[in-house]
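Only one chain comes next, encoded as structure tokens, the form predicted alone.
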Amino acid sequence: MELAYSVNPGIEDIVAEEVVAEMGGTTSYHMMSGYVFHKPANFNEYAIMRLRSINRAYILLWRGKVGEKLDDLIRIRDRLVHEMEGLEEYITPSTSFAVSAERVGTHEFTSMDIARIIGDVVIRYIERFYGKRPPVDLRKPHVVVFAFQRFDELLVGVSLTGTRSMHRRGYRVYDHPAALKPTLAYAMLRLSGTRDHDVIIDPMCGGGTIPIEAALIHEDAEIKGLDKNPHHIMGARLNALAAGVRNRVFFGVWDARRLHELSVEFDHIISNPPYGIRYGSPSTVRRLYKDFLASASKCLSSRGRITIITTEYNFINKVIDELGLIRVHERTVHHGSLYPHIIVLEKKK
């Protein structure tokens, strides 16, 4: 059995570590591809639902090369009808299905063409196996078949996580206008190296995603979420309540530029600070960053780390030296329509 996980591009290695920790086995991936492939030693659907870093999980039924022309896709149809071994375990004449299709790259065909052709493959395969066609239900299918064309490679599989991406956590009662995906919040915690008993803070926490994710993976850490906007703090408290961690995270109103005034040493300062045109002129945003980092560097423990996600990575890398900080890690990720960097900083030794 081989599984495929769709992920935020840029965190494939973190996903690979998590799935192997949960189910063993081996993984393969290409950074920024958005997919991780996994041959588990111990397949467990409950373990999949515990994963914090993935968007969706699929049982992979077919993987192969398909050209960019519509005729290439049509030609593969007859072949797939005979090569979708195992599909009958998930779809029967009494099981409704729908096809979800995506594509990346330049092709003569659309995602709708892929969905139509793969849907025809499923119907013909099940009809050949059982002697009866399976019903199609585009609204509430029992089973979702996914098809993903990335350049010249086509993946076909059965969804283990339904139609809803797992990055949409059920606790998101209050939705901050610039909310960070929980999968990226989890990745930032891992890159920062957080552990139980650490003191962890997000001084610009918005709806509380980073502190909540920290509380969900660390039982004994001291976790705080601050924001200068009282409305966001109220929303963060509601989200923490919905996540069942309200008593394990302290939320309060504070200015991130005055973090050092709290007279507390932090092991991990992890945040998704404002970026983008909506937050005003670049000079305003950069002044906030410099003031925040200057304050954060004063209250960082000797082994502490500052981890942020931002599109202002060029500016950050220019000013860290004068602030007594060094960069220990940096990577590009995909978030929404942007490609921000996650940057991990430490004090100069």
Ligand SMILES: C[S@@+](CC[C@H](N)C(=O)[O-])C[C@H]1O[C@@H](n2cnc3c(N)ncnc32)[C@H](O)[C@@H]1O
Contents of the next structure:
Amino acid sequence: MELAYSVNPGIEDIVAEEVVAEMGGTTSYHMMSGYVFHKPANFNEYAIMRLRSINRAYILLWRGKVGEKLDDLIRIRDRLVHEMEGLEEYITPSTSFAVSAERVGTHEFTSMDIARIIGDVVIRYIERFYGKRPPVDLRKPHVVVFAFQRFDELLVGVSLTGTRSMHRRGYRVYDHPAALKPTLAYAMLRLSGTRDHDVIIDPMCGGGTIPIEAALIHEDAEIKGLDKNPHHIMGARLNALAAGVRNRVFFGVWDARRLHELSVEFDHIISNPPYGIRYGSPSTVRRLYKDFLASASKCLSSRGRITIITTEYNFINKVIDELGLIRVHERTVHHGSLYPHIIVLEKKK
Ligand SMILES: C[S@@+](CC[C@H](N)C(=O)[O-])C[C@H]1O[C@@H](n2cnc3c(N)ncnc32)[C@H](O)[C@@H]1O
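The form predicted alone done, now the form predicted together with this ligand:
Shown next: the complete complex, the earlier chain at its head.
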């Protein structure tokens, strides 16, 4: 059995590590592709539901080359009707289904064409198998068949996560206007190397995504979330309550530029500070970054790390040396319509 996970581009390696830790087996992926393939040693649907880094999971039924012309897609239809082995385990004449199709690259056909053709394949395959057609239900299907054309490759699978992306956590009752995707918050915790018993803080926590994700993976860590805006702190408390971790995270109003005044040593300072566009002029943002990093470097434990996601990575790389910090990791990720970097910093030894 092969599984495919759709993931936030830029964190494929972190997803691969998580799925192998949960279910064993082997993975393959290309960084920034948005997909990870997994042959698990022990497949377990409950383990899939526990994953914190994926968007969606699929059981892969077919994977192969399809050209960019509409005729290429039409031609593959007859082949697929004979090659969707295993589909009968998920769809029967009394199971409704819908096809969700996506497309990346230049093609003569649209994702609607893909959905129509794969829908036809599903109906013909099931009719051949059971002698009766399965019903289509676009609103509330029992099973979602997924088709993804990426350049000249087509993937067809059955969704294990329904129509909902798992990055939409149920706990977001307060929606911060610039909230971070929880899957990226999880990736930042992994890149920072957080462990149980560590002291972890997000000093610009907004709706609390990073501290909440930290509390969901570390039962015994000391976790704090601060923000200068009391409204966001109220929202973060509500989110933490909904996530069931309210008693394990301290939230308070504070200025990230005065972090050192708290007289606490932090093992991980992990944050998603404001990006330029929303915060006013670039110089205001840069001043904030410099003052925050200067303060953060004063209260970092000897093995501590500062992990930041930002579009202001050039500025950070320019000032870290004078602040006594070194960069130990940097990568590009996709977030919304932007390509921020995650940068991990340590104190110079
Ligand atoms: C991009 S948002 C963080 C969103 C958060 N990661 C989430 O998922 O909800 C940046 C946050 O930094 C806060 N902020 C800006 N300047 C600050 C400062 N000097 N001290 C503390 N918080 C600050 C803003 O109020 C805002 O909530």
